[in-house]
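Only one chain is given next, in structure tokens, and it is the form predicted alone.
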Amino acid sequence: MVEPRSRSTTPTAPLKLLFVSTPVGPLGTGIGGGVELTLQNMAQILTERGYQVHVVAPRGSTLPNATIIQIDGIVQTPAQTQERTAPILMPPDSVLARMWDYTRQVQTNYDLIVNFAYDWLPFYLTPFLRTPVAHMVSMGSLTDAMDQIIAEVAAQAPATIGVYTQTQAATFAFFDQCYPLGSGLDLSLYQFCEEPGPWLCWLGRIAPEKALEDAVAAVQATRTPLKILGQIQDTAYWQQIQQDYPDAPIEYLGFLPTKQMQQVVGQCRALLITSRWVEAFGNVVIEALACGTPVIAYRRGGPAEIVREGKSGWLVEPDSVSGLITAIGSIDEIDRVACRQQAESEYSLSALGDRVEQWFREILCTRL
């Protein structure tokens, strides 16, 4: 059963939110991935429209215009690269559980926690807080006891379990207690490049499940030049890589500010997405929207949602690096323009608030 808040809140007005951000790396960094650019995102334009917004994060975190409330541990082991049986663990000394040991503790200064961690810890708590708890998940179902307890806290308080598309929510069994939200950015931050040069690029994390390696070999069979961008998360598999293919017209440019990173996408042909998992949206993919650079992507998760099949790019059949092939050959018969244009209609700052907003207003309209 849980106590009464000690503050009231009104749906409609400005709330007081306290963002608990992934416990997998400091913000900032590109360890946590597209959540960390959702978070920061959300903090902006809710921010301009009159929230208070606090974020709980690890020690050494940034995020520009924001209140970081900086907790030290141990950084937990991503989901994704666990398997589906694998128990819950937890580090000594966790940054996890001293997150939601703060949380706790301030809880009641707040209107609405808001959720950024894919791990068990938060949505374990949640039936504990006094204060209700709005949960971004940020993938698709990895493990089953993962699987478990958010469908249990989806039974618990509807609406709270907020995701990205609907490829995403289909995933889990309780999909039809998902919120779809979407994303959304800054546009103003995305330069639009009408001529681009003759390269590719790839961004994102560098680890397995991205399947970086069907890009390379993609762009040495078409010999077009590719430009990675990224954390390097797993070192042995970008070694594998290289070895692999040391021929490969690649070049790696490290993990870049979004100024730095837009001016390099938005200067390629194409971005190359080639994840062999369910993506839950790819934010990578309306970055390179929002820079007239089209997209080639497989059919699979949140970027078959989004790429508009011979408008906004090429979608292939999902591990097909053939089909990556023939979609680089392709590429330039889609309107630049016409990738701009999309980002401006469907990912704007002010559409992912107005969705935010609404997803609130419910979840604070069913706990009076």
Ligand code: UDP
Contents of the next structure:
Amino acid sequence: MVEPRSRSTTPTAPLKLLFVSTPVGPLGTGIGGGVELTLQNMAQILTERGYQVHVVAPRGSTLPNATIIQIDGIVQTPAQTQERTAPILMPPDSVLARMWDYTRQVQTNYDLIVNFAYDWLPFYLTPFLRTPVAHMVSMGSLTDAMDQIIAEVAAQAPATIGVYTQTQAATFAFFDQCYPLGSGLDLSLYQFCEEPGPWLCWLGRIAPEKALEDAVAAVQATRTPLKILGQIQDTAYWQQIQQDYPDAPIEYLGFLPTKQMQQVVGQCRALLITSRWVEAFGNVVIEALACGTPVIAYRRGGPAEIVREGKSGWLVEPDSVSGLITAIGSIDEIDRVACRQQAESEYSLSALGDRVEQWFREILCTRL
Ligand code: UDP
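Given the form predicted alone above, produce the structure of the same protein in the form predicted in complex with the named molecule.
Complete assembly follows, chain above in first position.
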């Protein structure tokens, strides 16, 4: 793990940055998951600090107060839906290929390119480009092809591999080359709610790796109402859950923008995180804490690094529905003020901005 140095006092002129977005869907749709929020938050804090940030993204993307270059083309298949030995997949008219063709053409207008795609092509192209590329790796190890190409870039260009957490880095053989960035939020967008209603909530992409069915089984057993929010990424999976638990007290509210989403989350007694995979971070965990909502999560991946046992929630044996049920029974022991305080002290946008600026400095110094 590359240890971030303390904040350098060397003045550096604000840089010109080109952010190249995830190719799995337009920004603002939720198809890209937490990396959409991470890109938005990094763009916001760096723009506030005087950097010039331009964003290349699939057509249809929205991002507040940002210059977006919209690119046409067919979106990529998300890596988490593929087998470990899967070959690299590229559709005809690939938006990923077009975003990087655009990047190649304009690269010399920028000091640094930041890649947010968990995909093979940007890593492969890195040594062919004149402008350095920082890679925000948003998931743990999923396929052999991705592991191999990220390892090659990590070996050639030290410090360019940014990750969220140590747990995520540990899924890769090159974990000691990864640069930990954590995450952060514009906390002013999340209102603290002291008196929640009777509900629990579950928040995220509706896809098998998130194991929503475990949360539904737990609320069926405890007869606690559950609000479900997020993009339906796998329709057959969602229909199966509804068939398997026809009487569960669940309500699906769709994918909501942050303003409405945080209102719902704040009114809930706890957020349930039931991921079957190693969650790289779990932006929804810190979003819930920012609203004062405790988190019940399996002791696995990023959420296990964030949740403070007994203080901001409960960590449960992975894949144990009975563990979830016990934790739901103990949720009122958690002080909601302490949850908000943890978000403020550890996950501010300003702290994220400091870490990202330091990361960029290390990359650019290494290139000199
Ligand atoms: N999200 C949202 N509205 C919703 C449900 C989810 O904006 O109704 C966002 C949420 O803010 C978070 C993302 O979806 O940023 C999910 O990201 P997370 O890091 O938790 O998981 P990922 O999808 O990346 O695996």
